[in-house]
Structures are given as C-alpha cells and as structure tokens.
Amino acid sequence: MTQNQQDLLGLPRRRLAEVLAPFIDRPYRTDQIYRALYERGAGEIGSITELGKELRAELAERFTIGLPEVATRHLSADGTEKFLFRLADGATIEAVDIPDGRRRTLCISSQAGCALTCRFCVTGYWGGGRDLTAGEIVAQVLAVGKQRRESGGGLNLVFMGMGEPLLNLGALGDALEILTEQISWRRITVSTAGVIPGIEELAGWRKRPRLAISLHAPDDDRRSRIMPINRRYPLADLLAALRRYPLDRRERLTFEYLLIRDFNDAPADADALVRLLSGLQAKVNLIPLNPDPVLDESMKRPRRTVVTAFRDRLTSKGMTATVRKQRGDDVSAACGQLRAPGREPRGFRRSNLSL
C-alpha cells in the first residue's frame, strides 16, 4: 500500500459507497465490490473482474485491499491451528482456528498486543500495542477462511485473542457490522477484562454480540493481584454495570474463571463465586491455567480432580458451569498463550509476580 492509497477492507457498506462515489457511475458497482471484498475475499482490485478493466485500473491507483501476510501456521495435534499474521506496518498478531466436530470456533485479536498486563496472560507480558483497524479485524476471518477454503457459515467467532476489544470499540463496531452479514450475532462473543465504559457503550448498541467477562477471582484482593485493571474497575462497580446490561430471556453473561492451583480453586472460592454472581443471568466457564515459560513458575494448573470438584460445587448450588477444553497448547495456541514474536517484553516481569 502506498501512502496515497486508501484501504477498502474494513469499510461497512454505507461508508464504502461514500468513498467510492466519486469514481463509479452506477450504485450497483458498490455492491459488486462489497461482495468481492467480504464474500469472495478478493486480495486485490485487479481480481474484481465484475468491473471493467479501465475502472479496475483507476481504482487500483487510489485504493488497496489490506489482507495481511500469513507469516506462519502451526498445526496442533488436536487439529487446532494457530496463524501468525504480519500487518502492513510490520506489527504481528495471532488468531486461532479451533475445530470441534462440525463446528468451528475462530479466536481473533483486536489489538496488536495488550496493555492490561494480566499476570496469567502471555500477551500482557509482551506489553501494549496499537489498536487494530476494522479491516485488520475482518481480515483475520477472511484470511483463515481462505486458507481453510470455508465460508463463515456455521462459524463461531470469539474476540478472545490478543488485546482488549472494549478499548477498540470503534473498529470493533465497524468490523461486526461487516461480519454479521455472514455470521449471526448470536455466534459472536466479545470477551472483556471488565472495561466498564466499554460495557456501558456496548449496552446501548441496537444489536450486540454475546458478552464474556474475564473474572478469575471472587474478591478484589486476589483479582487485583492478577488483573491490575481491577484497581480501576473493582468488582462492585463491574457487577453493578453488568446488572444493568440488557439481556433477553435466553441470553446469559459468560464469566471466564481461570483456575490457578492453591490460589482460587478451593471449595470456599466456588461458594464465594456463587454469591458474587447471585441474581445474574450467568454461566461460568472454568479454564484450568495454561502454563507458559514467560509466566511466574508459582502459577500452576490445578489437578483434574480439583477442577472437577470446583465445577461440581458450582452446579450443586444452581450455577451453570462448564470446563473449557485445553486445545492447541502444544503450539502455544491455548487460552492466554498468544504472543507477538520479535518484540521485547514491555509488560510485567516474572520477578515481580507474587501470588
């Protein structure tokens, strides 16, 4: 992409029409270009053969289609595949494609890094990076679909990759406007560490994706020790915002709860979690810690019997609870393991961690 070229990828239909209006004389041309971008995954203007040769040449001088480079692919023994994308400015992000029978879940990134420095997250260890554009968000879905030669039909999409989605709501909104033409809102989940202003803004959207909250501790003391954002948005304020969040009768908030051995996995912690979420339309997704060499060695995965006992204690008290399957850990594609290769760490240091 040259300095004078504008990227068409990431422009919702209405904005695409505005940008192209000076260069096309028939409105249906916008629909042709839109379908080529988001249904066929066209990688360059010249491949949009629905347009005449002269129009393609004129548009190619002014516009580009910013599909990222697939730098590497790592296939796990369980079929999970991790993609490393290199963006136009050299930044790198990762996305993970997770097959599960007839279903697929694509875990994508919203930022090139993350400034929240959660102590259990490898992305946070490498520090903050820039927001992704709407085009760079959509491009992950298109690029993986092209590699897999599959469309968005039957795909579940989760914003649980690198970055905090609710700190990039403008790009997220544009990306979702595009993606939901192919993927149902009900099949899209946005996960947040608890950014209250973002939750409140999302609550005002006419249509909303599913919402998941990274909780990971039932009290402020322990949550602040592993999630510094809790000092800014403590649990009482976060839960109050979530109680105001609009849900339909069938919808539930998902609370992601990372289980760390001898830190938050005791029966009393399960009881405290039930009390904390009392009255909410909620379900709990338990995630046994995925260790990584950059994380504090004191953070360990609980024994399987402890995980099962924790889940059973929640369900015995009326809470819906599931245990997330460990997928892709042999290629560092499991929850919390995504990173930005080639960068110096700018987040927490292992020596500063103390549980």
The other form holds:
Amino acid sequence: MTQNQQDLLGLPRRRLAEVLAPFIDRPYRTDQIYRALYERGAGEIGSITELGKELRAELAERFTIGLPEVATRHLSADGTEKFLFRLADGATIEAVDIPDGRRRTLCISSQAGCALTCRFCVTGYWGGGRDLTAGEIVAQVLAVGKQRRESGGGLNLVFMGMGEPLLNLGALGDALEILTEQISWRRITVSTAGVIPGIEELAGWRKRPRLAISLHAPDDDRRSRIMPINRRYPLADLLAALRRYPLDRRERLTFEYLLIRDFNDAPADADALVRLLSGLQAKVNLIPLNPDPVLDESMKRPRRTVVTAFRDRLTSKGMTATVRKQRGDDVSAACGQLRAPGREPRGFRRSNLSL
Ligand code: SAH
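The structure above corresponds to the form predicted on its own; please give the structure of the form predicted together with S-adenosyl-L-homocysteine next.
Then the entire complex follows, led off by the chain already shown.
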C-alpha cells in the first residue's frame, strides 16, 4: 500500500459512498463495490469486474483492499479450525471456526494481543498489542467464510478471540454495521472482561449485540487476583452498570465463569455467584480452565465431577447454567489459548501469581 492509498475494507456503506463519490458517476457503483467487498470478499480492485476497466484502474491508484492473508490453518480432530492471519504491519491474530451441528460459531479477535493480563489467559501472557481496524475484524469473517463455504448453515459470531472488544469500540461498531447486513444482531456476542465505560457506551447504541461478561470469581478479592482489571472496575460497580444495561424482554446477559481447581469451584462459590447475579436476567456459562505451559501451575482444571456438581448447584438455585464444551484444544484453539506467535512473551509479574 502506498501512502496516499486508502483502504476500502472496513468502511460502512455510507462512508464508502463518501470516499468514492468523487470518482463514480452512478450511485449503484457503490453498491457493486460494497457487495464485492463484503459479500464476495474481493481482495483486489482489479477483480471487481462489474466495473469498467478504466474505472478499476483509476480506483486502484487511490484505493486498496487490505484483506489480510491467512498465514496458516490448523484443523482440529473435532472439526474446529484455527486461522492465523498476518496483518499488513506484521502483527498476527487468530480466529477460530467451530462447527456445531448445522450451525457454526466463529470466534473473532478484536485486538492483536491484549493488555489486560488476566492470569489464566495465554493472550495476555504474550503482551499488549494494538487495536484491529474494522477492516481487519470484518476480514476474519470473510476469510473464514470463503474457505469453509461447504458447511453452509447459520453463523454465530463471538468476540471471544484475542483482545478486549470494549477497548476498541469504534472499530467494533463499524465492523458490526457491516456484518449485521448479513448476520442478525442476535447471533453476535461481544464478551468483555468488564470495561464499564464500554458497557455504558454500548448501552446507548440503537442496536446492540448480545453481551457476555467474563466474571470468573464471585468476590473482589479473588477476581482482582486473577483479573487485574477488577481493581479498576470492581464487582459492585460492574454489576450496577449491568443492572442499568438495556435488555430485550427475553434477552439475557451471559456470565462466563472459568472454573479453576481449588480456587473458585466450591459449592459455596456457586451459592455466592447466584447471590451476586440475583435480580439480573442472566445465565452462566461455565468454562473448565484450559491449562497451558506458560500459565502458573496453580492454574488447573477441576475434575469433571466438580464441574458437574457446580453446574447442578447453580441450576438447583434457579440459575440457568451450561458447561462450555472444550473444542480445538489439540491445535491450541481452545478458549484462552490464542497467542501471537513470534513475539517475545511479556510474562506475568511473578509477585502477583500465587493464587
Ligand atoms: N477480553 C474479553 C474477550 C476475550 S474472551 C473477555 O475477557 O471476555 C476470552 C474467553 O476465554 C473469556 O471468557 C476467557 O475467560 C476465556 N479464557 C481465557 N483463558 C482461558 C483458559 N485458560 N481456559 C479457558 N478459558 C479461558
């Protein structure tokens, strides 16, 4: 890309029309280009053959389509596929395609790396990165969709890959404006570690994706030990913001709760969790921890019977609770295992590690 070329990928319809206006004479040209970008996943202006040769040449001088290359793909035994993308500046991100019956879920990254340093998450261990552009977010969906066309069926999007989506709300908003032309808002979930200003901004959107909150502990003491962000946005403030959050009549907030052996997996913790969430339209998604060699050794997964007992305790108190199936772990595509290879790990501050 030369310096004066502008990237078209990531521009929502109205902004695309604005930047193209000086070069095209008929409005339907914008629609043709929009469809080529976001329905066909065109990687070059030259391939938009709906446009005349001259117009393509003229546009190609000024614009580019920054579709990141898929550097590698890893197919798991369970059908889950991990895609590693290399971005224009050399940064790498991952997206995971998880088939589930006739549906598929794409797990998308919002940042290259993550600054939040949650103790259980490999992405944070590898250090903070940068915000993705709207184009880089949309491109993950386009690239995976293109390469897995055979599976058809419905698509769910979850922003549970690398990064904290609510720290990149501008790009997230543009990307969702584009993606929701084809995927319903209801099929898109944004997961946050609890960035309160982001939750409040999202609350003001005219249309919103589903919201999931990575909770992982029922009290401030333990939550702060595994999620440093809790010191900035403690539980009482977080839950107050969530109580104000507008929900449709049957919509529920998803609370992700990582189960860590002998840390937050006791029956009393399940009781505390139910109390904490009382009065909220909520459901709990339990995630048995995926261990990783770079994590502290106290980060262990509870035994299966403990996981089931925790779930049953929640349900017996009237809380909807499910256990997240582990997928793609043989290719390091499972939750918390996404990393940016080729970077020097930053590591965690040792002094804070012990549970
Ligand atoms: N920053 C956002 C989006 C990333 S989501 C957030 O925190 O919600 C990543 C999901 O994977 C979160 O629910 C997180 O708790 C989960 N996760 C992270 N590390 C994990 C691990 N080692 N095992 C299982 N799940 C993990």
